[in-house]
Amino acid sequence: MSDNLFDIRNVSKIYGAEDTGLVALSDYSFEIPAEPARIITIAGESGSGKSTLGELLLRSSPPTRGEILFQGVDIWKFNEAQKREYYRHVQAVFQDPFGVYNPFYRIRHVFDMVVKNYRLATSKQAARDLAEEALNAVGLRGDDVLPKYPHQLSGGQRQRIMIARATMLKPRFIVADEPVSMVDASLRASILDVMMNLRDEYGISFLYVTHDLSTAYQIGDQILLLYQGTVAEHGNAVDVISNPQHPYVQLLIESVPKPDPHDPWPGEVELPAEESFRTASAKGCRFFQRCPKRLSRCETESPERYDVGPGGHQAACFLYEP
């Protein structure tokens, strides 16, 4: 058995024909150690492939090429018993805290289904105790929320209940796909605090998918910045955001507006057409047409990831080739 929770090896996801289709994720390799628990942030602009990785880890969609190993076993070679056990260890929290509920059932139904499907308790009281423990972990009380219907709760409460539902199974890993993007700003901090508490107190690792670099900086242990399905830069979250090296990541962080009325946005930015660089047959760096530091070789050669700092800080740019 592998010492890693996940070994992701040369994974690509292509929609359409394998040689000419749209590349959502390209030749991606990464290891997620079993210990210590950590929050791994996947960030990038819309369409960069952030959610695709989460879908692959949840077995919602198979990779076009490559392998995803969970504790040394390919997740797409599981039998039925292994699939059931896998989902006990790998859970998900999705973006929409409204659409995941059936409005005709009370909140207790969310927990009853988990208890029933995984046979977690032999009595109603034991099932209630499990639900109460999970709710307490996210700062809620069963008496306050279990008898209610979804519409009677705030978006922040509904999202924390989804996290509590996932933690009932005591998973090793949770895929959190933009879990705070549809929640009021005043409630986001409480949900992020819950994630950090589950990491520290319960040993649960997270794949935190987001476009918000401020929350990535706040809670991420590691960060991977994606651009058109490729990893532009990765490393310690604080190091990458404080000292970006890849031209795309530098522009991305510079685009965050500053709270200074004397430093206005420059206005509209015209971007070149880029889809031709995203097909499976395309060569070269996908950021070539937008890069202010591009070299002639970038148009025909795809860069590897080179070391640019301590702690595994790497950037996929020829500027850092030894």
The other form holds:
Amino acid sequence: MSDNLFDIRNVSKIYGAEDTGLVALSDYSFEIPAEPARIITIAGESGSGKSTLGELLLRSSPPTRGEILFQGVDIWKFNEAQKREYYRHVQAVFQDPFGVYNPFYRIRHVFDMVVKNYRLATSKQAARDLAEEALNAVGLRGDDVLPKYPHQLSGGQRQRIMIARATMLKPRFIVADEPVSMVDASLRASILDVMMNLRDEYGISFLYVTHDLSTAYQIGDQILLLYQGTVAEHGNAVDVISNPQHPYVQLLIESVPKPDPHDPWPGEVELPAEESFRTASAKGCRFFQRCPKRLSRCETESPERYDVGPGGHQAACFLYEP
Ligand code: ADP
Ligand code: MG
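Form predicted on its own done, so how does the form predicted in complex with adenosine-5'-diphosphate look?
The complete assembly is shown below, putting the previous chain first.
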């Protein structure tokens, strides 16, 4: 039995036929320990496979190859009871905090539904207490938001309410896919603070999907940089961003202002969209065409991840082959 929360083993996700389809995620392995809680940032250009990874963990669709274990059990071999447990422990918060609300119901309804579906409380007062506790954890008060309709709240409030809703189930893990990209820049920091607080006070881990490197730097913990469905580099966010090793990540980070530890909010650092896509039969390093440091073998061989620094800092590049 694994001590990890997740064991992701050689997972690939291919859309379309296995040989000619599009590889959204390529042979990906990663372990997420049960403790301590952590925020794992998944960064990369639009189309690099970030949401695909989140969707695989949310059990939205099965991997094409490989397996995902949750607390040692394959998530696609769950029985009904295990599925129900899983959907309680693994929650999602999405980009658009407005789309998930029914405009005709007050916010109270969002919380009442969760209490009802999961039978979290047996009295009205107990239900109200649970909602209040969850709202307080994200810096809101029940009296201020429960009687309101969705349009009466700011985008930042709506997003915090979604996080509060997820928190009510006392999950182990939250997939937060671009949770701040539709929120005003001035409010982003407060939402990231909420995530860090839930990590520290409630032991909730996050898969934080973003295309904004400055927020990853602010949060710290681990970062994985995806390029065309493969992990180019991973490690501690501060190490990777201040000392990138993969040629792709170096180019990416040279093109953005250096983060200053005394001013951890350099504003928006958006990554461009990927111009090319990749089929399963394609060979070699995905970055070959654009790489300023390419070797001839890179055209036909795919590099593994090699150690490039302390704390599990690794880059998938032959330059670092021992
Ligand atoms: P990101 O979140 O990094 O922008 P995604 O994980 O959404 O990237 O997508 C990775 C790649 O997979 C993209 O090229 C995207 O067009 C493709 N893709 C995603 N979902 C599907 C789908 N359901 N069917 C076909 N292709 C998809
Ligand atoms: Mg996405």
